[in-house]
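The data below hold one chain only, encoded as structure tokens and taken in the form predicted on its own.
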Amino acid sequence: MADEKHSLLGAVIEGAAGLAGSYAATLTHLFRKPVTEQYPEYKRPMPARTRGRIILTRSPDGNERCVACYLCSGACPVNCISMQSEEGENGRRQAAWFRINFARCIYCGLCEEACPTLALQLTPEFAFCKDDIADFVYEKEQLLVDHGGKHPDYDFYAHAGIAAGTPKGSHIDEDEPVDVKSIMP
């Protein structure tokens, strides 16, 4: 019987100590001066790896980096990316149209990781609102920017080894083509 009273008394003291700690934390914040940030005028600087609005970047030569390989749309868990491929006048593969529905996008960054050409990049811009939900569907013209984004000097076609204006074997880190008949026994 004495043990039951002792354990009951311990539980009551422990509960009262928890309540007193909670009230103490509330009272310390109650008398502090409030910090108000004027949001539209002052925007807090975001970390460099913040995942926000998606952009399509360009190569250093000014051409589009996107080759419409469909890897970003395949990696997207909510299927908000769609595109159609075509061959441009310079022989390079490119997106005829590219569309992202930002109303469905969860900003997970999987599309950016899947992109082999570094064309698709997420920016720290996260606050953009529209009156109509249909306005959240961005076309290629709205996504395309005039810079290289996080990797301004990267040129996919210089490393890919694709003959787009230059012969095979003349790209960066590419060996001369091997004559298959010369290595036969």
Partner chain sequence: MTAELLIGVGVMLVKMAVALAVALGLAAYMILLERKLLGRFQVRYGPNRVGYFGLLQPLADGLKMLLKEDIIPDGVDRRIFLVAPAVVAGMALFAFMLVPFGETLTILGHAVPQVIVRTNVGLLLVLALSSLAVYGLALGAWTSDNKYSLLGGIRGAAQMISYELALGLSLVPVVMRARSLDLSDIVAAQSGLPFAVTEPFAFLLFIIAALAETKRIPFDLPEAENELQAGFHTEYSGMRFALFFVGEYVNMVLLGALIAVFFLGGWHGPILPPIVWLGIKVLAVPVFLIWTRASLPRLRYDQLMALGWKVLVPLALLNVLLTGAILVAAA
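Starting from the form predicted on its own, produce the coordinates for the form predicted in complex with its partner chain.
Excluded here are partners and other molecules; the one chain stands alone.
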């Protein structure tokens, strides 16, 4: 009996200590600085590779990088990229129009990975709300920027783009064209 009494008292003390512990824990919280970030006033700097709004970049010489190869629109799981290719004055392929529907985009980044010219890039900008859902359809003019994005020094045509503006054999890491008649056995 005495033993039971003791265990009851012990249980009461243990319970009371447990309660006091949780009260103490919340009390210490009261004097800590809140961890909340006050969003519109303080914008946390996002990592450079955050997948937000999409841009079309330009190479260092100021030309459009996009060669309208349709790879991005083929890679897009939700089919929100569409374009029409054409040939420009200097013989370069380019997009006659280029359209991304951001209301449908899921910001997966597959288009960026598919793009062979590093033209299409996702930026950390994520807050661009609209009142009208139709305004989310961005045209080429809205997508094009005048810098190189994450790869400012890269120029696709310095590596490839056969004979469009740059003659054969003048590309980086490219051998001179071989005269087939000179390599006869």
